[in-house]
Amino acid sequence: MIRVLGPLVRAVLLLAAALLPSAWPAGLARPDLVLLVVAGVALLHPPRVGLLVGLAGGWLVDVVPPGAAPLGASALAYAAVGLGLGAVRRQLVLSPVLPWLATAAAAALVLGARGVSAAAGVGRALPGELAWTLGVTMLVAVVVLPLVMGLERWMTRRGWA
Amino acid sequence: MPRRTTLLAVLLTGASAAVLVVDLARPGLAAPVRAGAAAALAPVQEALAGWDDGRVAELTAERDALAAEVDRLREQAQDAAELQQLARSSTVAAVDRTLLPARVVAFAPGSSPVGGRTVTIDVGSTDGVLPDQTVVAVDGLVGRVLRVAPTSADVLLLGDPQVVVGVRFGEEGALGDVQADAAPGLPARGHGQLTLTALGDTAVETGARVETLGSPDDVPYAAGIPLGRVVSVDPDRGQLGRTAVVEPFVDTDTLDLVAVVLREEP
């Protein structure tokens, strides 16, 4: 029964991450909070957990208004991030900077996919915007990533997750 | 336990991929999902975005309404003059619009794999908003309504690749269209800049004002709404129709208060 608490806390975190950009001032690049939550969880658990959290986060990105099209594309992208970070998590324990760098690489890949699809004529993304989003996300990650990972470690110790 | 989680993960990933394919094939099928999410989450977004509610919002809405009124009256005066000149009343749409003020409560995610330009506003079908209505701000055209939920609506912004607006430009009101993507071979566009393609042989001049052409029943764009200004004309590289760079009047990155153009019941 207590193992339900971990997924519940993660669901609340993801929902907050998907909704908080509404409170962000207009005109500033918005950090990708959902990716940071997915990364924070995925970096401490087996790949399948990262995959599930990534799917859930991506689905939220897809359906929280105004949403993204086509439905399911973000879900698969964030699931890939969760899977990838979960797979390399053991190599990242050497230095506390490595998880941050791995998250930066994951964020760059997700934004890269957006850039490539825009270059292929689907959607629109300008290089400057992508760079700003990546910069702001990684700046916010300095605070948010350790917080999420700390919470995950705490929940793991208590047997919640 | 891990086996079950792995199985669940694989199943859900497969389901997501299936939904992706279905949504690509039949884009309208997922509308109830989006409407449900909007009905549940838009109130939270409104609460989160409403940090400066009250007097400022009220005055800004009033100012927007007045500016729109001035635009409308100017439009009416111009229409009247043109009507007199042309004596062809059937070609010019009557200007009878009501504006419904709205606030932007959420922007499209900046990192979804396909980049779209949409925002959510805090009025919906209960306020009389319908899909494909025009959305304006104090400076000019913002976009059109894409989806409507009971208390919120998603707006497709000018600058989204799906948006193509029929326009009149210059003093003579030559015809053309404005869209985000430039044809291959043209100089790169700056942030937020759009491409005007002239219909026919009309010369495009830098500084020319671009306004919407309008469509029957104002769907999806009402006529005579200021859109932007021509900032440079592209070199002639054999493209069909002259092209130019248009700087829109409205910066869609910093949208706050907008208005939906409602049609008055006859």
Second form
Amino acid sequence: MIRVLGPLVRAVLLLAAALLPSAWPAGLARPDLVLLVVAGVALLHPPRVGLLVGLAGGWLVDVVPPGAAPLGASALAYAAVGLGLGAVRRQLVLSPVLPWLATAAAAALVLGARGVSAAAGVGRALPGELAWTLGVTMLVAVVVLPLVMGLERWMTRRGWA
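Given the form predicted together with its partner chain above, what does the protein look like in the form predicted alone?
If you are looking for partners or other molecules, they are not here, because only the chain is given.
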């Protein structure tokens, strides 16, 4: 039963991260909170955990309105981010800035995939909006990433994750 609590807490975090941007004021760049949850989990766990959390988060981004097109593209991008950050997590402990920089690179990857699909005629993403989203995401990451990582460490110490 206890081992179920970690994935349940992650699911709640991902759901909140997918739904919260819809409450963001219109006209302002929205941070990619799902990416921050995926990054926070992937930076502390093996690559397969990051992959699964990224896949689940990407599916939520794909299906929660306004959704993303094509269906599954976000899931693949977030899964790649989770897998990549999980694979390099041991090298990122050398400096407290490295996890933030790795998250910035991951955010650029996800937003780049969104921009490429928009350029292909699927969905809508303007380069200026993508740049603002990257900036706001990294600004919010200064607070959210340590909180998610602290929660993950706490759950790991208790044997939940």
